[in-house]
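Next comes just one chain, in structure tokens: the form predicted on its own.
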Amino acid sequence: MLKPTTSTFLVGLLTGIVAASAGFAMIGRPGSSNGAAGARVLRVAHALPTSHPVHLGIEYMARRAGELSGGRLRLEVFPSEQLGTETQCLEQAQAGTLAITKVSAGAIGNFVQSYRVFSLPYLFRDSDHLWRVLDGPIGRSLLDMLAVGNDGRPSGLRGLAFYDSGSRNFYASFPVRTPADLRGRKVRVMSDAVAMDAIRAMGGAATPIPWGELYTSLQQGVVDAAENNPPTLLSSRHYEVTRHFSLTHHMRIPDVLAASARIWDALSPEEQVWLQQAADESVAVQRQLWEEGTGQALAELRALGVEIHEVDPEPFRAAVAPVVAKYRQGVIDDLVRQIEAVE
């Protein structure tokens, strides 16, 4: 299971307590009151605004598991953490009272040791040889992988698909173009061991902090700087309190729709193929809005008068060799070689 604070913990227990008998009463018929007669209403929720790709792509999701089910399959969304913080929506998928939510594959890798490899620095060439692997045996491989947690047991999860989530980038009021620009700098990353460490190897002082406490934290120096996507960097208005936007594309992390495997057995055969199939179809969807979005949000960040700066990788790349290195061992090399050869 997830191992979070002792505070995240007891929200999330509290909130799974008081959806219990509604989740289960409502997987164990054919309806519930909020749906239309005969139909099911699974609840999907995640973090990010409703002008997010991410939020697009699971929106096109939910439609079309309604077409592909004739309307007996449906598919409530709640964003911008309605539902929890990231944390919580995955904990909730494991207890059963939340049908699906998006994860980062990096905050993952807590758990499922596998996923580390996600936040290897460079490990991905650039965003088609991520897709390659990611459509491939290897995904697949991957999305199963979410079945088990690191001690062995079933993580009450299951891996229905993978959507974009771009290339990680630095943002601060100052510029960074070489790792020397983060020496001494406390750097917002992921509370995730390998992120961390490469943000140190970077020179960084890596500051875990909640994403819906980075702006305030951005704005009154708590951190001095942090990473994300260009897309994620607008919608979260971030650039108002860092003007600068540094394209050292570090890490590919992608996002993962997981869906409770409590509320996956419960479904029928058919209904397993509907939602698994509009998971499939809302896939290259999202990764349309990703490239576009992606590509306006840029534009819109210079209009707003954040500066881009175009860096070279190598400094960046040979400084967190020793991080790739350590995390190279076991499952993760594996890993590693399987997705270096793909061409």
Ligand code: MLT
Given for the second form:
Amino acid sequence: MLKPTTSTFLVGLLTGIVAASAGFAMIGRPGSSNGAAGARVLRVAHALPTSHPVHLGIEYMARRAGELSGGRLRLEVFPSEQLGTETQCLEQAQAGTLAITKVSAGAIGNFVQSYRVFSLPYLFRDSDHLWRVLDGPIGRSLLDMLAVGNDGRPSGLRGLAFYDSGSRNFYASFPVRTPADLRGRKVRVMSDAVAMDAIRAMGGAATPIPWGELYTSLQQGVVDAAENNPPTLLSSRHYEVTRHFSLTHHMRIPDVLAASARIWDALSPEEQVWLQQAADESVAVQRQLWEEGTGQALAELRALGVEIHEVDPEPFRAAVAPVVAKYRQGVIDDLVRQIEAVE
Ligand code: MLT
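So that was the form predicted on its own. Now I'd like the form predicted together with the named molecule, please.
First the chain shown before, then all remaining chains and molecules of the complex.
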């Protein structure tokens, strides 16, 4: 598995700085050294390995962008945090040095407050409910909201599409059957205020750690537990250092394809249509891959000796009720009401 290193991150950062100082972000122009003559090159970065359904969805988007544009758009995909963590990729997109990134909606809450709604535990009843919301007007308006930052000014981002990221569940060297099992345990969380509060309310000591550092952190006991979905537990190989996977389904936080507004605005209308269409088409493919990948991942994890525990969610739901109440204010409360009203 390709692990992020300081040097890969520095290479990405330096490339971005050089491109930005060249005056036109990191999109190649016709005849740029990065692409075939006439191709505009857009860099896409994310945190996951190449075997992951998210990466395969992005690869599909890249292929379709090439096909739709007749080779005039070329997407170069950088997986495994090669260009930095999710937060760093969002910052690069804002700065116009990275064209597109795939991040968890949980990483966006620090930039665009309304995205905190996704981290509210047990917000969605199930996967069908999540997708009825994301495929409808609420999903469309949430993608639009990505354009406006917490200070009410343009965020520098543009929402392209949502990807499936299933539900989050605890993994550790012990089973997590009730919140009492988390008491006094250090639990890795994303850099996400709501998730941190939720883990604390469940009894754990919330410990934010970048995704790429988590394997070593679990191995060395920097944290005792983490949480994620089955394909990500499998592809990250975190199961090698945590043999219990407890299906709490405590959050359904989708992934988001976010473009740099600066780079998007520099595309021609035709290029924007190709790119958006490629992103939209990749959603159906990624969702299909996700469904298959989740079943396969659970079967593989079992075969690898991971103990998978079905868990009663009710004690977890009760523990996080004060966190949900705390964040149900203003725009987030409006969104929760709209989401709950979706049948
Ligand atoms: C995380 O836990 O940091 C994210 O789920 C990783 C990812 O999906 O890219």
